[in-house]
Every structure is written in structure tokens, then in C-alpha cells.
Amino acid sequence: MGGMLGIVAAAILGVVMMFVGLISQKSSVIRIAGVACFLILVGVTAFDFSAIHEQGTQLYFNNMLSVGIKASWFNVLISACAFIYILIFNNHITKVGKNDAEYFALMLFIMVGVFMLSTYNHLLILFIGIEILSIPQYILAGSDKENIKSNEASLKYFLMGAFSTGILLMGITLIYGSVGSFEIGNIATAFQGEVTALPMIGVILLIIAFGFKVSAAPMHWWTADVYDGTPTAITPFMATIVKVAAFIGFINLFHGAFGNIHYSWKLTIAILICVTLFIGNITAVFQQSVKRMLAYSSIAQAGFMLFAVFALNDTAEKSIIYYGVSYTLASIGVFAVLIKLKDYTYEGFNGLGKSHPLYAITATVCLLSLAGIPVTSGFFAKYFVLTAAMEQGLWLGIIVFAVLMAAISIYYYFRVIRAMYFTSSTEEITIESNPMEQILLVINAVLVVLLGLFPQFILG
């Protein structure tokens, strides 16, 4: 049963959380239960990983799920990231609305979708995984019912998500129509040499559908409004864990099924990379709200992760896992400081370095990682995806362009750092500091640096 347990455990724990909400109304009980559920999930995925490590790749349900060493290692890491997120934000999640137990339950259900996307071997499981990943998010986006922006975010997200699901199904239908099978292996075997127009349109539709899910430009229009309107306690979960899972699904499909016909979709991905990097970085420069800036920066980061989709090699598959973890930890760190502030504009950060040095330092480390400054994990994350693209023979021009765009990103990340250290605040910044949370933020920042110093821990 090794390998399947993560999916089963996440589903059961989600139901358990719903019952906890029925039994107790106390947010302290619900928070402890939520943290415990995610801790159990980390334990289960780790147990799974050790089982797969001994037995090798396992197939389930008539080969619909294929659990290999990479997939199970990714599951362990993403569960650990989700656990760190819950530890830091559990207090804030319970303050979003009245049904706090259900928010934790929905996040556990999202984890079911995450595990399905990392292990599917069949296009139907891919579709179900994406739906399980998306539907709880539409509810979470609108969980702050009194806030009109939250309602708007939920509706926009739902409409865009439904639209992209239709495109995804159309793509899957065309692929099935030309191959007669949903299995990744059979599709790869059928696609040798020249392919007709029918499957090619299917592949393009799948790129568009995944573009929506990972917020790659020009399918990114919903991102800033949805991230901005969603309660700040929930945004980091959507921007990191869900996005990384969508990328893993993207790579599994394009490397597994369409690897043999890569010449036909490579140009499309290369154009997507350029457009996403350009729009994400340039728009982020003009934002006044740090939360919206982080939304556009997450689009820019998606541009870098697309390099791993482009490159059909081992480096790419390892580097996307590393990038995912490094980007998740850094984003969680920045959002954890942002949620403490009343004012989400750059002015809100003024003088934070003097008044609350610990929060300022942890935020700085995470911002440096997002900008890709050496010593942090963000530097190596960008380095590895670009190396994978180099090995694959991506035109050097695009890689140089990506590096230039990374240089532009330094500007808007450093604006926050400048506000914290070099601009004095007119008003006193009041933050309810909680010693446990401060310890967690320090641990998070230390992890960002350690992964930068020892990337082998994840890549090995």
C-alpha cells in the first residue's frame, strides 16, 4: 500500500477536521487539531517515502496512479511546507471567519489534489486531481464573507477556474481521440515522429489550461485580484503549495506523455516564459500594495518554473522540486510579516527594522531569496532551472532575458527592504508579537539560508 497512503490520509484527516468543528467551537481546540492533522500528514508521507524507497515504483488502480521515488519525495517536502505554513498561520486562519475548522478541512482536501497531481499516470486522475485542488480554493478565497473584495475574488476565481477546466477537458478529449488511451505511457508510445493536427491542438489546449492554473501570462489576469481579495492568511497557501503542485502536474504530463514530440510545443513554452517573465516583473514594479506586488512576483516566479517544463531532463525534474520548496518557504516568510501590518502599502513597512528588528530580518532573508540573491535558496533555485534549460539547448537569448528580468525583480523586492531599514515611520507600528511565532519565523528564515548552502539535501 506504500505510496497511496498520503491521498487516503489527507482525505480522512479532512473529514476528521470537519467533525472537530462540529464537536468544539473553541478556536484553540480547532487550531491544535489542525496542526496535529498536518503533522500526521507529514508522518504518513514520510512513511510512504521509506516504503517506496525499498520497493521501487508502485502502480495502483489499473496503473492509474504511479508512485515513484521523486513523486513520494515531493509529497514529503510539500507536506512539510504545508505544515510550516499551518504552524505560522493557524492563529490568523481561525480569525478569517466563523467556520474555522472548515478552513483547515478544505486545506487538507486540497492536499489530496496535490498528491494526485504528483502521482497520476492517467489523464482522468489528472483531471480529478486538478478539480480537488481547485474547488476548495474557490471557497477559501471567499471565506471572509463580510469583505466585498473576498467575495469578488471567489467569484472571479471560480469563473476563471471553470473556464480553464473546460479547456483542459477539451485538450484531454482531443488527445484521447487521436490515441485511444488515457494512460501516460500509451500516449508517449503513440506520439513518435510526426503527429497530426488533432493531438497538436490538444497539446496547445492543455498548455493554456495549465497556464491558467500556474498563472503564466497571458492567462494570468485573475491572479492579482484573487490573491489581493483572498484573506491574507490563505493567500500564501494558494500562491505557493497549490501553484507548485500544478507545476508538478504540468511537468509529469509534458515530460511523460509528450516528451517524444517536444519539438512541436517547445516554441510555445519558450514564448510563454518570455511573456510571463516580462509581464510579471514589469507590472510588479508599478504596484503600490505589497500584497499585489507579491501576486505579480508570483507570476514572475512562474516564468522561471516554466524553464523546468521546457527542459526534458533529470535536472529539470529535480530543480522544480527544489524551486517549489525554496519559493514556498520564502513566500510564507514574507506573508507572515505582511499579515502583521495594518497597512499593506510600501509605507506600511516604514521603520519596521527599528521597531521590530526580528520581523524585519526574517522578511529581508525571504525577500532576498525571492530576488535570487546568492547564499539564499532562491539563488540556486533559479540557477538550477536555468541550467536545466541550458542542458536542453534553450536559445541563450531567453536565458539572458530571464537573468535581466531577475535583475528588475531586485528593484521591487528591495523597495520593501528600503522601507524597513532606510525610511523612518511617522506612526508607531504596533505588532502583536507572539514568541512562538517569532521562533517559527526565525526557523523558516534559517531554512531558506540552509537550503541555499546545502541544496543537496533536496536534490540528493
Contents of the next structure:
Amino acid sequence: MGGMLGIVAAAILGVVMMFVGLISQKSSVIRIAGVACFLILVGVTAFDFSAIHEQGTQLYFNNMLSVGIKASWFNVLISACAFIYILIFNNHITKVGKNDAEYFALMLFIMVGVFMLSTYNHLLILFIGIEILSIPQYILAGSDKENIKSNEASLKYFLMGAFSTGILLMGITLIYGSVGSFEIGNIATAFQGEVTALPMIGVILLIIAFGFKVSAAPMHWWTADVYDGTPTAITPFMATIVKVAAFIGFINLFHGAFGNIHYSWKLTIAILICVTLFIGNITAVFQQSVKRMLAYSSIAQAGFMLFAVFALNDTAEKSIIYYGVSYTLASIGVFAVLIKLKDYTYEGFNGLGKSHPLYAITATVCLLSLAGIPVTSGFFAKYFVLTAAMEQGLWLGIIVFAVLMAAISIYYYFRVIRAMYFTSSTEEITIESNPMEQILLVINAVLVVLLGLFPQFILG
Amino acid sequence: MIQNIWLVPLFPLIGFLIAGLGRKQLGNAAGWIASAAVLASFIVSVMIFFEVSAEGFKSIDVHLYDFIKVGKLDIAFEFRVDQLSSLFLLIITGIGFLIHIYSIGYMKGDVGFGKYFAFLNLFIFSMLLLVLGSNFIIMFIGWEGVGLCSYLLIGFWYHKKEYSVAARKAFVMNRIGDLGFLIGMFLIFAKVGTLDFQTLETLSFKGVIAEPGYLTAIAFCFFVGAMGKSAQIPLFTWLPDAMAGPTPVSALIHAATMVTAGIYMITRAHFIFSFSETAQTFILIIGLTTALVSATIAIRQNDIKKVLAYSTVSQLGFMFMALGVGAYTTAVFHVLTHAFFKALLFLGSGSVIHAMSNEQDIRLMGGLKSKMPITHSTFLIGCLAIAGIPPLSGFFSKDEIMMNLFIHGTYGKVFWVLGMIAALLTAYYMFRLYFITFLGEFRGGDKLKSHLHESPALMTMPLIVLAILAAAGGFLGIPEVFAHDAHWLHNFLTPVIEKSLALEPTIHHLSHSAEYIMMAVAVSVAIIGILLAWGSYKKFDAKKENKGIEKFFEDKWHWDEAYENAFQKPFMKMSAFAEKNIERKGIDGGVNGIGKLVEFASDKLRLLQNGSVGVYLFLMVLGMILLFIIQLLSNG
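Structure of the form predicted in complex with the partner chain, given the form predicted on its own:
Full assembly next; the chain just shown is listed first.
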């Protein structure tokens, strides 16, 4: 028993959540139900983890799913992150539109896709997982139906997502055409030494498809518009949990199936790293809206996570999980403060340090972590992925370039901090303080620091 | 007690913290607390000294904790307790304590009273680290610490511009020396990968660092460090200027302890210097030149402290001469006696300055003998000691240096003659100072005259104690010719430098009669010096201008001006040029340019994001095609 119960539970809970919406229209009931669902999900994945811990790797459905210790540990962590997100944002989610319960249900369905991406052992499951991950997102992006920007985001995301799905399918087809199997293990065995042009094109198409999902440049165009247009309560979920899951899928495929032909795709990944870091960081500098800046910063962070894809070693597989958790928690912390403000520009943050010191300090800790300042987990996250890439023998110039780009990122992250502490506001910022939420934000900020102090908790 | 050696530096550190943090609240108590801290250190040092002087004692490294442990680099925070360090502990804490007590009287009423004692304690702490360190790193921490305290105390009255300039000068000159020290450490580490004295000694005598060129380079670098700290030509001009600090500071830091750090360091690192004859000869020549040059300057100075300062430089030169001929214990012996009589002389001069309402010009003094009996008699003892009149301490140590010079190699006798000239000058300038200051008529006017008084007991007690030490200190090193095996200090220190001593070719001792003759010569030279001074200065004409060579001496050989023209002015010009062209245009321009470039790129890249899905897809496909092209090209 145990192993893929997470997928089952997420699917059932999603359906349950839709029924809750039928039974009650009260947002308080729906919120409690939503929080409970995600709590159960954490419990179930934890149960899965303990089962896998005892029994070892489990295979399901004719080897289509393979649940290993790393994957199930990732499931626990990502569910816990989702739970923290729901705890902090459930209030805001119900304010987005009218169909409150459906938003929670869609997120639970997304979790099904997340778990599939971490455990797939078959290219069809990968494809299904990606679609399950994406389609609810198209809907969520447009959940604020009255808002033209939200509608625009939804449509743009869908159109471009459809385009990338085509590329993904094309890639899978080419791989299947040359191997004759969808199974990861078979592909790995087939691809040894030199490969012919056909599968090589397939591999690059897959890189492009995944690059789209993780918003790596030059496939990143949708990111800023979609993240910006999506209701602020939803954006952090898309920018963190979904993106990290896409990375896990990315790594599983490229380390598992294409590990033996690393030579053929490392150049492409290296180029993606450089372009993504450059575009993400440089464009973020000029943004006037903090929300849009965070969208570009999520592109920049993806550039760092790509280092883990590049590096074919144990450090990389551990560090992507660490990076994902660290990045997720820090982003949630910043978005949680951002959503409180009426004005999303930098000026909107003016004087927050004086008027709401607690919100300001938690946001500061999270921004420091995103910028990669030591002691926070963000520093070690960057450190680990760069170490992994160094071990793999990535050209040192790219590492230096990445560090320089991280230095640029300090500029736009610290602009927020400067606005909060060193600029006084002309008008009073009114924020309804919620003690429960404040406690959660403090816990979140403490977690960001604690993970930096004890990275072994996730790595070990 | 030896395992508790950490107590010795701990007390002054605590004293520093208390006096420093409570400097506003404590008032006069700060002085007493600081003194008590040093006294406590002194007591522990005495206890350790007795343990160390026990029969058959072997040096002990007391490990406190691992200071730096990264990869191959392993620096322990470790104290080395042996005969050499325990002797220095006594000098530092003993004389340090006397000077602390004296300072309570001297600094009374100064606004920076508490700060002064905090710095003084910090100095003692750093100096103790310097002598206790069991490797070059710990020694270097102390080395830098004393440099810092010296800077802080020279510029203690920083509101006077020339004082802070003097402090800066001392700091910069010391930094030049420190650079030598650092490079020396790097050279050693690069070769053998350790900086621990014990290990280095073993390795060195096994011949691991045997390339003579490399060894000489190391020795030379360390000697540059010693030059800076111990004010040798060419890095000596800071010490006379350092007299800007309060007089007890001059006594403690710039006479008795810090400036002898160079001698200590070379003795500690004897395992390097003993292997490099070139470096030793170099040290000998520098020491001799310094002794002569600064003695000539000292005979024409009119500031009481300047005379003593140049005298200190000259005496340090004597010590380096001893090191140059490999006579480590002799050098340490002179450090010891010099600490006694020079601290005494400085404190005596402080007492005079105190009475003269901070007037330091000896041309305005005279006839102080009757007004200040204790200061006068103790000062006289100091003068006799430094001049080398038996049986006072200076005679013994200086005689030993001369003897070692005489028997050293082919040119030993030449060095001896030159050394004797320096000794003659020593007696001359000291007694010139004495005659002008204490004998004759008072020349300072009636107003000053009415103020003249003997200093309080707090100040005269240390003078008396130091006078006794300066008088009797020489008996620690009675030469072989007077009594067999009576040179206590030599026997005491031998275990430290045993291996270096074994290297020396069997020293052909002089016959007893020859030694007696040389002593007679030395004493007569001293007496001649005194008589010459008496001839010229029994009647002092304050208005007489110096001419010719005398003027040249008075102007300190124009060293400062030479440095200014040779280094300072060109350097300033270079700086101004660099500031204008490299800093403003180059670096600032570059940094701002990068910022502008990023903004520019950001501004342009932002425009690509125009919101149209068609454009996005087009750009994406363009990117894909480029990726494919690159992949194709890379596969050839």
C-alpha cells in the first residue's frame, strides 16, 4: 500500500471540492474545506513517503509510474508548500470571483499533474501530466472574469500553451519513432553514445517544450503578460509550485532518459541558461510594477534552476528540490505582502516599514532570499545549483556570468526594500491587519531563514 | 600555572574593555583599574617565570583553540612559553605596570584620561600576543595590534594637526615594514606549508628550507618588518615624530617594548637568520649605520624628548649589530637593560616636562637639579647607565655587544671602532642633555621658574624603582672574565637558541687581558664623551646658532625632506593624476556606464514585450530556429 495515493487523493479531493461548492455558497465553508483538502494531501503524501521509505521504489500501471524515494519526498515538500500557500492566500482566492470552490478544485487537479510529473516513467504519462498541469491554469488565469486583463492572460496562455503542446508531442513522437518505446528506461538504454539526427531533433524539441513551461528564454514571452494579468492571488501558485513541478519533470526526463547523451543537449541548455538569466534580470530592472518585476524575476530564477538540469549529478537532483522549496516560500512571502497593497508599483511600497513593520520585515527577508543574500535559503539554493554545475564541468565563464546577473537582481529586489524603509509615503497605506495571517507570514519568513541554516533538512 | 598562560593577556584585555566602555563614568578609577589589570598579569608572569627557570624546563606550546583550519591551512591559537617569551612577559608587564602607575600622575586632569588607559591596556594585550604567539600569525596579530595602539597613542591629542600627522607617519612607515613581514610569511608558507615556530625550527635545522637564496629572501623580508617596527634606517624617521604622544607612552611603547619587537622577532626566528650570512651582514651594517647616524643627530637636538628618541633609535641600532653577528642573547640583554634605563630617562623627562608646564625645549631649562632632586638623581643614573659607566647596567650589555663585534670575522675590528664612536657620541649627547637641563642657571623666565616643583610620589616612585633596575640590571649578565659561568641571562636563554649556537664555528675567546684592555678602552671612551660634553656645556649659551655640520645634524640630515621629495611629492602627483583620470573618468565612468548600459538594454528589451501573441510566437519560433542552427553548427 502507498506510493501513488497522492495522485488518487488529489483527484478525489478535487471532485469533493466541486461538490462542496454545490452544497454551500458560503466562502468561509469553502475556505475551510479547501484548507482541509490540502492538509489531507500533505498527510497522504507523507503516508506515501513512509511507505516508499519502507518498500523502496514502486512501479504502477505496467511501469508507467515509478515512485521512488526522491520523488515521494518531493511530493511531500511540494504539498507542504501548497498547503502554506493555501493557508496564506485562501482568503484572497475566494475574493477573485464567484466560483470559489472551483478555484480550489482546479488547484487540486493541478496537484495531480504535479505528482504525475514527479513520478512518470512513460512519455504518455508525462504528456498527460503536463496537460493536467496546464489546462486548469488556463482557467485559473482567467478566473477574474470581469477583468479584461485576466481574460487576456487566460487566452494568451492558452494559445501559446497549445503551441508548446504541439512541440512537446512532436518531440515525443520523434523519440518514439527512433526507439519504439515510451518507457524512460528503454529510451535510456537505446540512447548510448552517438545518436542520429532524428532523436536529436526530438530532444531539442522537448527542451523547447519544457523551456516553455518553466519560462526559459526565448520561450518566456507569455510569462510576464500572464503572471501580470492573472489575479494576484493565483499568480504565486503558478509562478512557484507549477514551475517547480515542471522543472522536476524536466530533470526526470533529461537525467533519466537522456543522461547518456548529455553531450547532445548540454550546449542548448547552456545557451538557455545564459539567455534566460540575461533577459530575466535585465528586463526586470526597468519594470515599474512590482508584480511584473516578480514575473521577470521568476524567469531569472528559472535561469538558475536550469543549472540543475544541466548538471547530471546527485547534487543537482537534490539542489533543484532545495531551490524549488526555497524559491516557493520566498515568493509566497513577497506576493502575500504585495496583494495587500492597492498600488502595485514601487511607490506603493513607500513607507511600509514605518506603517506596517511586520509585513515589511517578512517581505524583506523573502526578498533577501530571492536575491541570494547569505544566511537565507536563497543563498544556499544558488550555491548548490552552481556547485552542481561546476561538478559537471560547466564552463566557468557561465558561472561568473550567473553571479553577475545575481548581482543585477539585487538592484530590483532592493528597490522594494528601499521603498519600504527609506522612502516615506505621501499617503497613508491602509492594510487590514489579520493576526492569523501575520503569524503565518512570520512562520514563512522564519522557514526561509531556517532552511538556510539547516539545508540538510531538505537535502538529507 | 603555565597552562593558564592565557590569563596574562586576558587581564589587560578585560582592563581595556572596562576602562574603554566606562571611560566616562569611571573617572580616575579607570587608571587604577588598568594598572591593576597589568599588575595581575605581572604576578602571573612572575609565577610562570619561576616555573620556566626551573632546572630542565622545556618549552611548552599551550593550545587554546584552532584559529583557522581550512584545507591545508592549520593555524592554531597557541601560546609558546619558553625562556625568551617569559622574559619578555616580565619586561612588558613589569615596566608596563610602573608606567601605568606613573601615568595616573602624569595624565591627571586630561579629558581623555579613561581613553588613554584603555589604549594603554590594549597595547599591553597586543604586545603580550606578539611575544606569546607560537606561530607567525598570532605574532602578526599582536604586531599589528601594537602598531594600531602606537598610532592611537601618538595621535592621542589628535586635535593638534601635527600630532595626528605624526601618528599617520608612524602608521604608514610601519605598514611598509609590515608588508615585508607579510611577504616573509607567504614565502615560508609557500615553501613548507606551516608557520609554527617549533615545526619551522625543526624543519629548518633539518635543512628543508636550505636554498640559501630563498632563505635570504625570507630573512630580508622579515628584517624589513623589523626595520619598520624597530625604527632602523631607512624606516626610522617616524620614531622621533612619535614623541608627539604623551611621555609615558614614549617610555613604554617607543623605548621599552614595542620598538624592541623587531629584535624579539629576529631572535624568535633565529632558525632563519642563522642560515643566511648575507642577511646577517646586512643587519649588522644597517644597525651600525643607524646607531651612528642617529647618534650624530641626537647631539644637536634641543627638544628633550627628541634627544631621547634619537638615542633610542641609536641604541636599537646597537641591538641589531648584536643580531647581525648572531649574538642573540646579547641583543636581548641590551633590550632588557635599555628597557630599564630608557624607560627611566623618558619618565624622568616626563617629570621635567610636567614641572616645566609642557615645555620641552632644553634651551629654556637649566639648574633643575636643586628644584627636582629625585628626578635629577634618577636621571643621572640613567645617563650614566646608557653611557656605559660600570657597574651600571648599560656597561655590561654594551660591552658585550662590542666584544662580539670585535671577534666577528675579518672586518670585526672595523665594526668595533665604528661602534666605539657611536658609544662616544652616546655619552656625549646624554651628558650634553644632562648638563643643559639640570646644571647651570634656569633660563626659562620667572613665570616658569615659580612653577617648578618636584613631581608627586605617584611619578617619582616608578622613577626610583627603574633607577634601581637600571643600576643593577647589568648583574644579570656578568661577563666570563669576572666570574666563571656567571652570565645568568645567557645561560637562561641558551635553550631557546641552542641550535643556532651550535652552528657557530667555535668562538675563539679573547684572552682575559685583551678583554680587560677593551673594557678599559670602553670606559675611557665613555668618560671622554662625558668630559667633552662637560667642556662644551658647563656654560651653555642658548643663543648660539649651529653652523656647518652641526646645523646638518640639527636638521636631522634632512632625511624627512629627502623622503618628501623622493616619495611623497611624486606620489601625491601620481595620486592626483590617478584620481582625475583613472578614478573619475575610468572607474566611475565604467561603473556608471555599466549601470547605464543595463538600463538601456532593459529599456529596449522591454519593448519586445508588446503584448501581441503573434509577435511572441514569431520570436519564439525565431529562437527555436536559432537553437537548431547552433546545435547544427556545433555538431559540425
